[in-house]
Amino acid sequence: MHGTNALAEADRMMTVCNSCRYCEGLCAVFPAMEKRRIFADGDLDYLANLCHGCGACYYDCQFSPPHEFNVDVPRTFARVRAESYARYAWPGALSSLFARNGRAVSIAAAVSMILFLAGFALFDGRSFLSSHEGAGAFYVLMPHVAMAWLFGAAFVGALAALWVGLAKFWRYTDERSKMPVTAGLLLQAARDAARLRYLDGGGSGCMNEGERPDDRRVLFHHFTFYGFLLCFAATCVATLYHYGLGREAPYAWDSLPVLLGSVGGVGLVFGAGGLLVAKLRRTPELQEQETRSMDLVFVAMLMLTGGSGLTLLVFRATPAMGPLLAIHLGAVLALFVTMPYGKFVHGLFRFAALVRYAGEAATPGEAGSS
């Protein structure tokens, strides 16, 4: 017996796939599946998060719809993944946010922006719509200490929730094997994640709009991921500038924080925009409609964060700085607050699944759940 209908359906499909094994060369899911004879809930959560959704198995499978066996791995695993995010969420009382993620994130973003707009206007209405230049210009509208405490608390809270959720996922999917995590496994998983090794359909490419493969989703994922990392690096460098060198934002165009943030922001907008279009065009048979809004709102939030930051950079010395700063800070705060209860979680769970797969691949025989 399984905890949900999606897990039961995933078990049925993996049993069919295990008797066929035609798709074993497409990605990591099927070699990992072959190490098992029975599939506990934790095994299915692991396999679903190991799946990158390339869609190749759907078109290669002789049992995919309209066959009576109705094997649709991408769609079923998408549903299992979404359920796993909620299952391991912390605190558990907030797990229901995954079911209405699109609405929750939209409300959080709107409320955050409105509060910043109203707060800036009430704090100093004249300064809100005035031009400000030079070091410390941003802090005319909001003191640095208040900004640092607010976003520091939101970020630390998000990290704590993500870490506990990741730990719960690892424990539940490792109830039998008790695999030790080594530096070698982490390095291998990092290599696989950094180049999206299993989003290539076994080498031919990712399926998105029918049977013709291409590498666009891989490209857009790379722009999004590395753009996000560059934006985070820009924030870290700016923190060092402020506390280590006593230099206050906004910084010059040729400064390291601005250069990193500019390149990262462009990557976020281009990558997330491409993923948004790809998601809208994706073949219905390859996506789960119940999780579609969570996917769309996540990339839309990344686009909003990157786009609002770039717009603020361009118009920071004009009277538009106040409203643009409020919009950007509202977007960033909403992203932090909702991060543990949306699609961002998939990156952590998938990395954990890659670590487990690296360990299993190095161990001959069946996995511990057989």
Contents of the next structure:
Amino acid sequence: MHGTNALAEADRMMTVCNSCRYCEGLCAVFPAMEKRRIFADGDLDYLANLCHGCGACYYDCQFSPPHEFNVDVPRTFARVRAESYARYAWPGALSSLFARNGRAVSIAAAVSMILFLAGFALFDGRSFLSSHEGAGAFYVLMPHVAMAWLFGAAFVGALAALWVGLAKFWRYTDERSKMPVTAGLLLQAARDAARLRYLDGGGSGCMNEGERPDDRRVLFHHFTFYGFLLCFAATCVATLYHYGLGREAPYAWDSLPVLLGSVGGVGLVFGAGGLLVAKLRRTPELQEQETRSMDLVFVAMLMLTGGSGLTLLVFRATPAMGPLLAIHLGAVLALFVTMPYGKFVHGLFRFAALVRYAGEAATPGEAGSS
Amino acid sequence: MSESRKQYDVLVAGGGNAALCAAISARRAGASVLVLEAAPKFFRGGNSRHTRNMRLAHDSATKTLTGPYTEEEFWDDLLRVTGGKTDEDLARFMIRESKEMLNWIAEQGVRFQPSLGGTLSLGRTNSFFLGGGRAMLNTLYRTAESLGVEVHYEAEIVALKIEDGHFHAATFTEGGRTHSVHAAAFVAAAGGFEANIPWLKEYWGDAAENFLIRGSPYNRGTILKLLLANGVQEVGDPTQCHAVAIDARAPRFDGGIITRLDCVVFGIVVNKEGKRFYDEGEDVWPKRYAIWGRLVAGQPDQIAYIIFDASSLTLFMPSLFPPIAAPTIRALAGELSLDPDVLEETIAGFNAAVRPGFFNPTELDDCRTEGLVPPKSHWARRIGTAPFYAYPVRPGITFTYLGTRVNRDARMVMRSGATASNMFAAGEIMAGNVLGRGYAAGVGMTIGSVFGRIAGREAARNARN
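Starting from the form predicted alone above, please write out the structure of the form predicted in complex with the partner chain.
Then the entire complex follows, led off by the chain already shown.
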């Protein structure tokens, strides 16, 4: 019937939940569930990605363990989500990177940083360990054109893989409803995602360490997400400076790229750090052990990227600049390259799920009933 | 036995909505409070765990309620469902007090939401808890504990020291040891006895062996029995319980809401002999579901089967177990171990008696049988579209009516007619005062919270004097 044990378990759970419906007010998952009577794999992938893992339903449920009905929606959906990232990954051969994801991403990061360090040292050993100042200081170590091509290619490759994966996910979850994607739906989903509307237990808060609504992941996620966007904006502005204005990095402390990058970097480090601590403290009842390394390595990579960027900023006028630049570029490259094969995917799939939810909410009755 | 060193102002027996409302209100009135809950922490709260709303009177619509529900309308509803088996003075008093509960319970941190899908009929009258009954309980426990109420789990009271309507001490077991605790006032909020099968058998005989208990396995009526044995006046018919027909495959205890079946009105119901025994379409389901437990209890082996066809499959709320399906009535009879000839005959007889009509699943329609005994008065449609489906059903016991008599202060009344000096009761254990029979959605929680709050307040006052 179902592709995996996790999907079969999710189906059992949704059958229990659909007969109860007490959690209807907590988030989007349960109203979406109520539009269905039969839960095909695509439906479950959709519902699992709609779930923000807030944990409220676990503690509100009269049937959660040790009850014999054994209902644990957050944990089961965490497993289904992780499986869905792998299932729709492109190229498919790389989906195995999701198994032992912590190790795969760590190796990628280490290799990437070592290659940069070694490359810089071999390219110009003396420059590598001396200080450089003024416009174009970074490009003494690696020509700008090489940097642009390498990161441009990695970025485009990652985008392509993410896009194909997202398209596969959408198609598979769309099998029954064939929903047209409109600007209105995208806007609604963007609003819900930007606010993390469904990470609040319906207003009563989320659970992380136990039955008390002690969760502050909304705050940390905002710092992480908006920090990431600011860093990305910094890179875009810097690219414009370079090609449009002919101004070469490094830029002054009060320049727009540095301001954006430093605020973003601080947000990234603080936010991802908060998420990391929250993850480590999360009660085992709400946590899927098999996917834990993927979650941890992703926030660790974001911290490394933000942290190495900030450190580079502080020490860019010293002889440490070379190694720090190598480490930062190594981290960024590894982040790009592994994006389609790790936790980063959650953002896209959840967004797609929110689009679908917005679309279904606009259509009364059962979804995709055939 | 170890003697508890601490002396409490108020001892609360039980851990559900009524108990917590009592504990919180007593604590807020300045009393020291000990709550003894017999269940383990996960199962705390008795049947409140399985509730989802509370029926409270209100004069205008709110953010979550679609319109006013006046005291008079509430009273009319209560009078109708109880058939007059209610204490009018106490019931009207409770309804008046219920208006304030909407605020009071929210002040304790409980959140409400609009009525759930499939319960639109309650959207005006009943306040739904965000996340359901366990969410509400968790909030009440958090509030109680933050106020300094002491709560013990797996602490079952086994004896009460009561003299002439005056409570002195309780003996309870916890962690394999027996303890004794003194308190200036006692609040009994420990539910009914529906999970006590031997007690049910006193009235129902061996049939009770086939009953399923919808809620907590910890509602064994220990406190109720101790109180009645100590001269407290009883109220409510001891032989009666609220029973609905639930899926026979449900666990013996604690299956909760998800084992209910809302499809009786869309099919026919036969007993183990393959024969119909009651009008399945007598009235709309919300007004009839509560009689089917008793009806099934009256059938041989306390089992029955709801039979319907493919045309009805999606007309009702899904439930935990899928229906048993078969391509023909004969095959379905085989699956159910019913006599295939009899079942075919029953279906054929029913189909032949169905008169043409305009089917309307949400209202009393004109689809009925003619010349059939018993008749099916509404929603009667031929059962002929394969596949055919069946749900086996058994009586599912929700609660019992026997309780302790109380006055407006939630103070227990002794058999002599005198009031107890320091004993109070709230919730299911005294529900029979206002709910002598029948049920209306959310009334149990009204009784629990209104009388719980009063019991706590009065117990605290009692303890101070």
